[in-house]
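Only one chain is shown below, in structure tokens, and it's the form predicted alone.
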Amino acid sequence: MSYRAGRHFLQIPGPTNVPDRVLRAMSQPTIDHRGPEFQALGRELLDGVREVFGTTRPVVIFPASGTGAWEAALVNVLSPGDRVLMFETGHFATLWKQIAERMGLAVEWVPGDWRRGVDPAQVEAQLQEDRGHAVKAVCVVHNETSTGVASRIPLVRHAIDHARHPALFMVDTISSLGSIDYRHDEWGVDVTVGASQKGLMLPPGLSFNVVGEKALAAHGRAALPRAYWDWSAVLAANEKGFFPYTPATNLLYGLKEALAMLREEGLPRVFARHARHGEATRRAVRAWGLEIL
């Protein structure tokens, strides 16, 4: 049997390398997820994770990849045949569209060239044409993992408001959360989708939905089938610090440590570090004579 020398360094857009502190935290023994020790952990995490999303609203945590969070976001607020406005900004925006179609939603798909984020003017134009308010949700990917292209979320929100359209605003932050500035409450987002394996410095396996007030109201009317993804069951259990299913306990240990690391460095410094590394990469690419998206 042969053994690989050294330590493997993961060099893909995500999952990312997991810090030693997080790996060590995850190595703790699994505890009873119905006991008081876990209850204290659950309450701490459900409160602490809100800071990263920039919200005071409930954050639902699923044992799932980001794909699960996509589906959960859709089935909890929409009904069969509802129209959703989605934008082609890259590979993962396209995958979210495919999930929506499989859920029986009517996707109004705006083609793109994968080189730019969502155009707020185009959002406003599309919604102004929808005089009957048939579009029930606008779905945008904040940062496109496949290309690094980012969309300007506050300007998209302004476009929706300027069109005076009641559609829900849903944002995928799977590769932006904890890496670039994001503010669920301040930017007027109704549902935020997130996952553990990028800026949160964890392995794959946790996904998130931030549930805005308007989204929670829509949840009461939504008729798409849901069981595992049902926010109601999760939110009810979360009130006591628990989950309605077996949680990914050791990943939650890791999340606690990752949140501590982010707080220690400070989110503004974290964002500045990512911006600095991004600019260094762009300068290198230009020096090689290649084109920047």
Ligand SMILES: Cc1ncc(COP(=O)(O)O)c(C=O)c1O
Second form
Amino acid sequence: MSYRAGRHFLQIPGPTNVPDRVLRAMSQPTIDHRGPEFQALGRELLDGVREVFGTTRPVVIFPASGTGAWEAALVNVLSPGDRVLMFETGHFATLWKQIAERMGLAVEWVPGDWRRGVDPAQVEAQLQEDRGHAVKAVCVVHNETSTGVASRIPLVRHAIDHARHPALFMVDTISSLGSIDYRHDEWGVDVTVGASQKGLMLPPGLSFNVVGEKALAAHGRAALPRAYWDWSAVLAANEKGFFPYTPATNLLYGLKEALAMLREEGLPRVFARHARHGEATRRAVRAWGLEIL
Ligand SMILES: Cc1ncc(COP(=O)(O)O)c(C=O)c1O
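Could you present the same protein in the form predicted in complex with the ligand, rather than the form predicted alone shown above?
To see the whole picture, the full complex is given below, headed by that same chain.
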């Protein structure tokens, strides 16, 4: 056995380092998830988490990694054989595409070079060609964790509207949530996918779907098989502050603390801090004579 002095400092894009305040909050004893104390926590969190997504819509919280929330987003609103439009912006967009294919969806894949975000003009052109409205969803990764390439979500929304296309708009915010400005409601997103282990400063294990109004309507018609991920069951239990199955109680303690920290700093200041560190990193990379994507 070797002894390592000091504290392990994680230097990867995510999971990120969990602040001590959050770690301490999670070390409290696990409580009965069917009791009144949990109910109060559930109600507080289900309401409070909306702010980071910029929404007043319901936020479904899964005890799962981000991949689960990807799958949930697809199976809750789509049917076998539905066409979805996806863009090769990097590693995670490629993984989401593979999940869609395994779910039996027909992916219209726009190839890319992993160096730039989604081109809104291409979105519009692609959707204008689809006169029969066979495409049921447009899926975009907001921030490609593998490269740091971000897509301009409001401009993609604008392109969908310009093409007068009714497809649902789904956005992966797994590494942008709590790091880059994001506004589910204002930007007209139908389903937002998020996860705990990056800007939310939590360990891996929680993930999220924001359920827009149009997405909820599509949910009623969607025929892909779903059980664990079924929004209806979660939303029904959430009305009283509970979950249909055992929630990740200690991660929820952590979420409560993380939300308090984000609120104390203020989201605009959080985003400014991330932007400053991003710019510092880019300047360092340029000074080393390396290329920026
Ligand atoms: C942008 C993005 N999407 C999806 C995922 C997949 O999430 P997970 O690894 O938590 O299943 C990640 C993970 O890093 C990610 O960064």
